[in-house]
Amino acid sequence: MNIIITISITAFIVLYAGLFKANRALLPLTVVGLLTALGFTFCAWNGNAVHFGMMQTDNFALAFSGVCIVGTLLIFLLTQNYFAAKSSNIAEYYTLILFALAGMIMMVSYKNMAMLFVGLEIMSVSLYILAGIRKQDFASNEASLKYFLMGAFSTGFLLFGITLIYGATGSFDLDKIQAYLVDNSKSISPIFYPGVILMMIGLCFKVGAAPFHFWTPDVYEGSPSLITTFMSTVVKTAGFAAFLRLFASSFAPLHDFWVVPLTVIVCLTLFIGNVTALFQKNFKRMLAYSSISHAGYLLFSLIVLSKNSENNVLVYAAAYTFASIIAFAVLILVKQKTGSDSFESFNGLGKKNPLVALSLTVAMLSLAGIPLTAGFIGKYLMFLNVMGEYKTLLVAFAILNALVGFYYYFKVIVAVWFKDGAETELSTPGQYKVVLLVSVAITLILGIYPAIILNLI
């Protein structure tokens, strides 16, 4: 609870600092607030406290909260001169991101489905505004409208599902719902089953899984690049943590029922995400479609429930988050210099700025799942978990799709190192260097020595 309070207080302080035009103080205040929240995360480890019967700060919640906070902190470090170029009222950017983060902490630590909905809406409303915050930009307005309409639509599915489950069990509490399924395994109310499916659909919308992914490419492309970075990394991590908390615990007794539609969703997500990313000519749009494919790999953890499912999602989410932050940070630098986010904009980057080029290469290798990177460990754990149940056909399908991913990720690496570009230098601000170095270090350390994070939950 201290984590949410700290982040919320920080958001209000930053908002009032903006009202008094103290723009130089916004980033230091935000960094101090997030570091304090991260400190509370470490202090609460192994505490397993329950707050008002609505939230539970167990190690699962704390681990995912830590990833979200660190990811958000790195994204804030990328704001150097970025928001100032978009608007004179930059405090609103900081405040909305912090409130979205507070909603995400609720999503990863909820114990009651009412709190899941509250956290989800706090996050979503903040993101609707952030996506369209460039009022004079038609693409940003379009992104916000699409995100709002599809988000509201998916919320309807989620609420209807919650209503049906409450009608069947008489409770919003996750433990009581699980106890109901165990105690009434042969006489479960018929309205419970459509409730589970509707909640699955609503959450699949939120994490961008196919066939509920149509909003993702346009929203990612139209939103400001830094907001897209936030949505495709931290927001996705929180969404999958919420998904896993519900289905891997409360709905686990009905695994045989919901695993079939989920398997179909996983296969569609992997295929559509990878194949469509293959034909993109725009780097930002390619990352949007590849994020869809990564949603498929993350959902692998629910195909076969095991004691390692939660930790596998944590490892994969962390690997994906830090690799994507690198990719988007480089995109922001390149677009500021060239005015374009096409693949050709990255031509010759290795000669212009070796540090940036090397960082982007590590990110692409990790997203592709190449050994010695965190992305490889994440994919390996996901595949190993499913292989243990002899679902070899599904793993083979996923590996084939991963091979497709090699092409479009290596396409970027080829452009960076083996193609000639304009003879212009690309300078790197100090804060960007910190973000790149920290993210690359985490990606390589988790890839070379994964024991640091394995069995953490």
Second form
Amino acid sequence: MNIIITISITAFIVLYAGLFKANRALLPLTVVGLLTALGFTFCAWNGNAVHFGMMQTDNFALAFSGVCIVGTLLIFLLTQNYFAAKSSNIAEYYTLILFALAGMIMMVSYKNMAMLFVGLEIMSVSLYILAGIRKQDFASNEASLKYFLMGAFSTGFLLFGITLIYGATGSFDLDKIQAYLVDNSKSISPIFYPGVILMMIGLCFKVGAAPFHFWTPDVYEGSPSLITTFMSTVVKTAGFAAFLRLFASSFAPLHDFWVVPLTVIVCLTLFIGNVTALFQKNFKRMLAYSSISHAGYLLFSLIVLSKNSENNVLVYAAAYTFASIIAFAVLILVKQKTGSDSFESFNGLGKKNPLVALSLTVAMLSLAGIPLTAGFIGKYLMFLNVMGEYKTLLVAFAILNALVGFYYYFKVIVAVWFKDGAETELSTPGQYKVVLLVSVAITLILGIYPAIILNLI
Amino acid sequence: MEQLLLLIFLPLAGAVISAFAGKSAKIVSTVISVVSLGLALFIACNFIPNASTQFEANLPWIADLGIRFHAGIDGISMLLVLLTNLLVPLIILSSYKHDYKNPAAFYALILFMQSGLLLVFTAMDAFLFYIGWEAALIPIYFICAFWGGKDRIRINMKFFVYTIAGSLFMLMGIIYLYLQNPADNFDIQAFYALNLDSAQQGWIFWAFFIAFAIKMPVFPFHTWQPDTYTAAPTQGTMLLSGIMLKMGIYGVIRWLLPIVPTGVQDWGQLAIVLSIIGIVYASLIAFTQKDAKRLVAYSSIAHVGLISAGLFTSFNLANLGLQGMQGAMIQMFSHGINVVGLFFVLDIIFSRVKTNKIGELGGIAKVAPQLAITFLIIVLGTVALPGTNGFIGEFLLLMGVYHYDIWAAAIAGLTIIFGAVYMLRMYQNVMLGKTNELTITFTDIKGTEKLVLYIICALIIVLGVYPKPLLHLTEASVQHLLEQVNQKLTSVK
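Now that the form predicted on its own has been shown, please provide the structure of the form predicted together with the partner chain.
Next comes the full complex, and the chain you just saw is listed first.
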């Protein structure tokens, strides 16, 4: 509870600071607020407190809150010289991102479906504005509109699903829903099943799983890069946590029923994400499609529910988040210098910018899933989990997709190190260096010694 | 234990130092690799040649997943550790005449790769083995793609995707074995003790065999190899052919045969057939090559084919298998030395006249007698002339194949004849005959070139005349391995 309050208060303070044109104070204020929230996260560890029957800060919620807060913190550090160049109303950016974060904290810790909806909406509405915040820019407007229409549509699915489930069980409470399924395992109301499917569709929209992914590439490409970073990392992580919280616990008794459509979704997501990413000429679009494919790997954890499913998603999401933050940070730097985000603008980057290029290489290796990086451990855990029920064909399919992934991630590495380019020297602000180094360190530490994160939840 | 950890991590530490050493990385990496060689020799001297695993390090790593840092050295590992640590300094020395851009990164990657290779050759934990397997691949990819020749990006992408495809399926096999293992760990002894039925063994066989076959490479998984060898910088080619290829053979011996003996019995026939097809096919293509580097690349496929044929046949022979297996051991070592020597000679020629086309060369022996003699010794070693190191291995391997099937031996024996023909013809066209305007200004070897080639020639002759120390080193372990396998086979029946 403290976490949400802290983040919301920070958001208001920042908004007022903006009103009084205290632009230099914005970042320190935000950082202090987020660090306080992070402190509360640590304090609440193992507390497992239930707040008014609406939210439960168990370790699952806290671990995901932690990842979201740290991710947001790193993204805030990337704002150096970024917003100032684009707009004079910087405080609004900060406030909206903080509100979105507050919504996400609700999404990862809800105990009641009403909270899921409220959290999702707080986050989404903030993101609709953020996507379109460059109001003179055509692409940004398009992104915002698309995101809004699709988001509203998917919220409709979600709400309808919630309604049907309420109709069947008479409760929004996760535990009560689960109890209903266990108690009436022979006589589950027929409207419960469409409810589950509708909620699945709604959540798949939010996390960008195929075939509900069509909004992602355009929205990711059109939004300001920093907002894209936020959407494709932290927001995605929160979306998966929400997905998991519902399906891995409340709906777990019906696993046999919903695993079939989910398997289809996973296969489609992996295939479409990877194969389309392969043909992209634009780095940002490639990342958008690759984020779809990662959604596929993340959903793997739901195909076989085990005691490790939740922790596996945490590891994968953390690995993916920090690697993506590096990739986007470098993208922002390159775009600032060259004005383009195609692969060509990365050519020859390694010659003049060893730090940036090395970080990007580590990020790509992690996203591709090469050993000794966090991404490998994430993929390994997912495969291990699914192999646990000997779904070898599915794993083989995922491996083939991972191979395709190697190809396009290595395209970036090839461009950075092996191709000759303009040899532009990027101007890397200090905060970017911090973000890159921190993210690389996390990626490598999780890859070499993952024991620290394996038994968190 | 400490010695082993030092052995594995010294090159890694050296890689970090080299990365920051700038222009002096050449010297730094040479020193580190020579110290590593000293350490390997020290370990070899203290190694008791019996079947036990020595210098064992068994530390907790990722406890929740049953992964331990478990490594150790038995006779088979010892041989490959020696080979690795012997070849890396030679490979680094062979680069002295080159001025690679970014030398710090170049030498750091070589040392990094050495650590990965040593991990592969000593790992007693399947997960650790896999980590080493990939840790050796990433640096060589960067070496070949950054410092390579024409069309290097496309060629290396093919190489990379090929090898990683194999290794991912191997990972799947490893996970499967782990799930079957009641002890919930990746320990090699626990894997040896698993009782899998023949269908399971068949699947595991393929999951592992494809990874190893791509690495060696065995026909028809070889298509990446000639291009990659040709496009890589010479040091990269040496690492690939001299050491990395042994990873595949070692994997077969250490992981494939003992874990899924029934699978090998069921499918080994096919592996033998593929190996023998590879021998003939690669030899025939080697005949037609105009580029000496490509010729050596294909000859390497032929030689590896014989090793792999020998391995799989010796396995099917219950008690007679020791010879074939020992042949594979010694041939791994000899092939490593010979192929590095061959590529180095070709590199010397290329650095002088900027071509490796056999037709454009000739008469070098007249202007560079020392090169001619050393090259001749290496070629004779490669074609397995009695008295050179190549002979012992090929002889034992062929004997193994002969015990298995006389026709297979007859066809596989063609390698020796084919090999002699195309290698000697290459030697003749390159070194003998009249000098032309290209080769007239050829200067003889000197400095580090001389040093490296003399060491290689000395090894070829010494091991050819007196191979006993190496055979002795591995014999007990190989014997033990075969006994283990036979025991497992009979217990299943």
